[in-house]
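Given as structure tokens, the chain that follows is alone and in the form predicted on its own.
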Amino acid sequence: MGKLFINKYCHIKNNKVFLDGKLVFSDDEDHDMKPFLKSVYRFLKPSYNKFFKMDEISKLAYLCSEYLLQDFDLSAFNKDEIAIVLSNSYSTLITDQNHQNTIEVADNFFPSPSIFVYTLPNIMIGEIAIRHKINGENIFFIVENFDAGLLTDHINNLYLTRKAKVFIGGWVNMGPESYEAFLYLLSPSGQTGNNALEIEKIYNT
């Protein structure tokens, strides 16, 4: 088999967005999360209204893999060839932290199955998977800091064992203080090689 090459990569934070390292998109006035990521949402214009349907982790996954799969055609691959392959180290805390505000008072209880769905951090993986109908290998992984080593290990036995040919890895957090997502496409070609001291390379530019 051949190589595995980045394609793209979009990182997206302190309210701002950089496609490829080249800023794309900033929002200087808005310095909530929230706000931010709206902004980000009505500047793509994508038209999908799930979107608000989302907690905050997903949309922030969701618009990064937007500004990624740009311009890419996924149509070339069977939908089973593409895996999606993320990290983080906060799993789903602020969801979390909502989810219990509904249920911790007995005299307030009012669970919401619509929070309670994004309790589990593979759900912004399903909505990704959902928007551009991926059928493909996924998993997520929760580690303390971005592990370039250990995405590309597990991407690469997936490619080499013929699991996916085209693979989106990444880091997407969010924590109560801060939000970052770093995602970037692997396909068989493409300019530059996928190990994992240039993706540690990008991730820090």
Given for the second form:
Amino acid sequence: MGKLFINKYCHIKNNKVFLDGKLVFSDDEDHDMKPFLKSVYRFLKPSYNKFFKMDEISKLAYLCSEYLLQDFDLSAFNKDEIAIVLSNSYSTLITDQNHQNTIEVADNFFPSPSIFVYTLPNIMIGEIAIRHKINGENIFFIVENFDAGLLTDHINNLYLTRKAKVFIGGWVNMGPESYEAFLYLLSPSGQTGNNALEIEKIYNT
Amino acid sequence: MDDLIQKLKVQIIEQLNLEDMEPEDINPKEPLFGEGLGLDSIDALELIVLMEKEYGIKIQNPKDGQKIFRSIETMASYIQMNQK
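Could I have the structure of this protein in the form predicted in complex with the partner chain, to go alongside the form predicted on its own above?
Let us now look at the entire complex, which starts with that chain.
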């Protein structure tokens, strides 16, 4: 069995989108995250109205995956050969707080189903999988910081045990003060080999 | 009835995040689910919450929902008949 290679990576932070290290979209840094995400959507024009129903962190994950996969032919692989391995530190804290706001006051107890369904980080994987019809293995790690070693070990294990051939790995995090999405795409062909040092390097570019 | 239909359109657009849609884009006789507005099962639950929160109407039997939420017009009729 051959190696895995890094095909592409996308980083969204500070109201900027970087694809393979190059700036491809930017907005006024003073803007809130919400209008920024909408601007990215308008710029990409994916015609995917489900976007507007997602919570903010799922929008972030979705947009990052759109950039990552826009020129990659996923149809060359079986749906169950594509795996998604993501991580973050805040889980879905912002949405959890929004849900809490709908149930906090006893005489105004109206939990919103459309908020509640986003109170698990796996839903980000679900949104990417639904959009791109991916049926493979998936997992979401909650860890303190971005951990290239953890992701690489898990992905390599899935690859070596033939559970998947293509991987979307990364970090999608949203806290009270900041947000960040970093996704990378691995497949059996390419030039830069997949290892924790390389992943750490592209994360820090 | 027309005022209630207009109010419902605005509330549904806001509550269900129907981006890029204006009240005048919605035909009150149009089906809310399927080929009409294309709402999904989570939207159906949001509509149940909307009825209770905004109009104080609890829908006890889920089977009734199919008739009540057929269109904005059927929702408005149900509200008129059941609001206390």
